[in-house]
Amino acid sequence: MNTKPTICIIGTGGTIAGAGTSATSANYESGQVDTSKLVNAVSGLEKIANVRTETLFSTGSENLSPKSWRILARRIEELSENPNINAFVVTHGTDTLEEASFFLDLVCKSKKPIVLTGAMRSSTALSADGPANIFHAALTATSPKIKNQGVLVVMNGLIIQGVQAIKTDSVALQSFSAYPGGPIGKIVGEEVFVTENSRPSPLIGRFFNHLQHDRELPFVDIIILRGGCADHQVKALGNAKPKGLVIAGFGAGTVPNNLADFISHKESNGCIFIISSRVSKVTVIPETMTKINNSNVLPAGVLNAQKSAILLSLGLEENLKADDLSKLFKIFAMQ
């Protein structure tokens, strides 16, 4: 009797499916290898699961967006209805992996494990890391120790909650870490180890309704501050009327006085401002950010600018007001 679980591995391109002309060159083209071929290169995978594959996108993840991730989320939800599929592994480019995992966690309600993985070296590179990452992702997805954790990211032997995954290195294999907190587990050989303090993601499926229509999310722009640039940014924002804007400020949420004054006078147009930080490990709370006289200015808590923009977009789509949006950002800060 075959008692192995069945996992569906969905490919979306990225470095993990990349191919180059040389095994030692840094140059390659993303999304060139079909998912079935990637899986065939993973030694030992057949011992832990029955595998079915499909390729949804074949491109670098810099070309993916919330519209793409909605297609991916819908496909996962559709396949979740199949009782013969027990878990999902998504291969994804690392450039936007943190946004993809964050988005999927917020919109997917599937009770079946969803694990994202990628690679820092192309499939044709010397010592490619993709096969090991796929194997580790499959081990995690099929482990009885992993239940109701939301979307996970597995990279370089670490198991990270999708909402906490951040990319902290452009090229190293150890490119992803968990923030705030740390990984909820690790893989050694064929063993999955889970820490005792692992907790479910706080907003699993909170925005599931986003999958029920085809409207684009409200556009939320991001402004990254640098020393001496505020005058130019005030001018650029002068006639803009966005519904939402994320500011990656300095340190723990400080912004120049002239930009703060400008934002104070934008209250009447209803724009929601999220103050994050250009620092990779963000902490912005009311006590640390520049005080701005505008009730629509909210601290990002522990969310970086790109995650803040996704959460704000989804919240604006549901016409959430500042108070309700503030509660969502605080939930992550309390993790």
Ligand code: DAS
The other form holds:
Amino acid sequence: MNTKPTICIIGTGGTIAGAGTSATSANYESGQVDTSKLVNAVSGLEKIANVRTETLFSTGSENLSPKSWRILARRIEELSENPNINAFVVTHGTDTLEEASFFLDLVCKSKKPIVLTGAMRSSTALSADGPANIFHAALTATSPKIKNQGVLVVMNGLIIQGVQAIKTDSVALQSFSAYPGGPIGKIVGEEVFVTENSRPSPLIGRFFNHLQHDRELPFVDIIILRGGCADHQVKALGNAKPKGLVIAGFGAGTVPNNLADFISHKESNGCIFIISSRVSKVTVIPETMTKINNSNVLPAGVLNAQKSAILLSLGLEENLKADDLSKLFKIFAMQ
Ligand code: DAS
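Now that you have shown the form predicted on its own, what about the form predicted together with the ligand?
Let us now look at the entire complex, which starts with that chain.
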């Protein structure tokens, strides 16, 4: 009798499915290799699971967006209804993996494990890391030790909650970190080790309703500050009328006076401002950020600008007001 679990591996492109003409050059094109072919290169996979594959997108993740991730989330939810599928592995480009994993965590309700992975070297590179990452992701997705953790990211032998996954290196194999906190586990050989660190997000599936319609998420812009925010930049902001704006400010959430003055006069147009930071490990709380006299200005807690934009878009879609949005961001500050 076949007692192995069945996993569905969904490909979305990225370096992991990339191919180049040379095994040693840094040149390659993302999303060239079909998921079934990627999976065939993973020796040992057949020992741990029956595998089904499908390819949803074949591009670099720089071309994916919340619209693409909604298609992916819907597909996972749909396949999740199939009692013969036990878990999901999603192969994804690493450039927007931190947004994809956060988004899926917020919109997916499936109780079946969902594990995202990628690679830093293309499938045709010397010592490609994709096959090991797929094997580790499959081990994690089928491990009895992994229960109700929400969406996970497995890269380079580490298991990271999707909410906490951040890309902190452009090229190294060790490109992902868990913040705040740390990895919830690791893989050694064929063993999954889970630490006590795991505190799944209380917002798993909170925005499931987003999957029920086809409206585009409200677009939330991000501005990243540099030393010397010019007046003409601030004026340009005045001409745009966003519903929400994330500011990747300095350090623990400081912004220059010209920008703070501008924001403090913007209460009446209803725009919600999230103050995050341009540092990689963000902490912005009311005590640390520049004081701005506008109740629509909220600290990002520990969310970087790109994760803040995802949460703010989903919140604005539900017409949440500043008070409720503030509660959502605080949840992550306290994680
Ligand atoms: N090509 C980029 C992407 O698809 C990089 C990668 O996957 O590592 O995100």
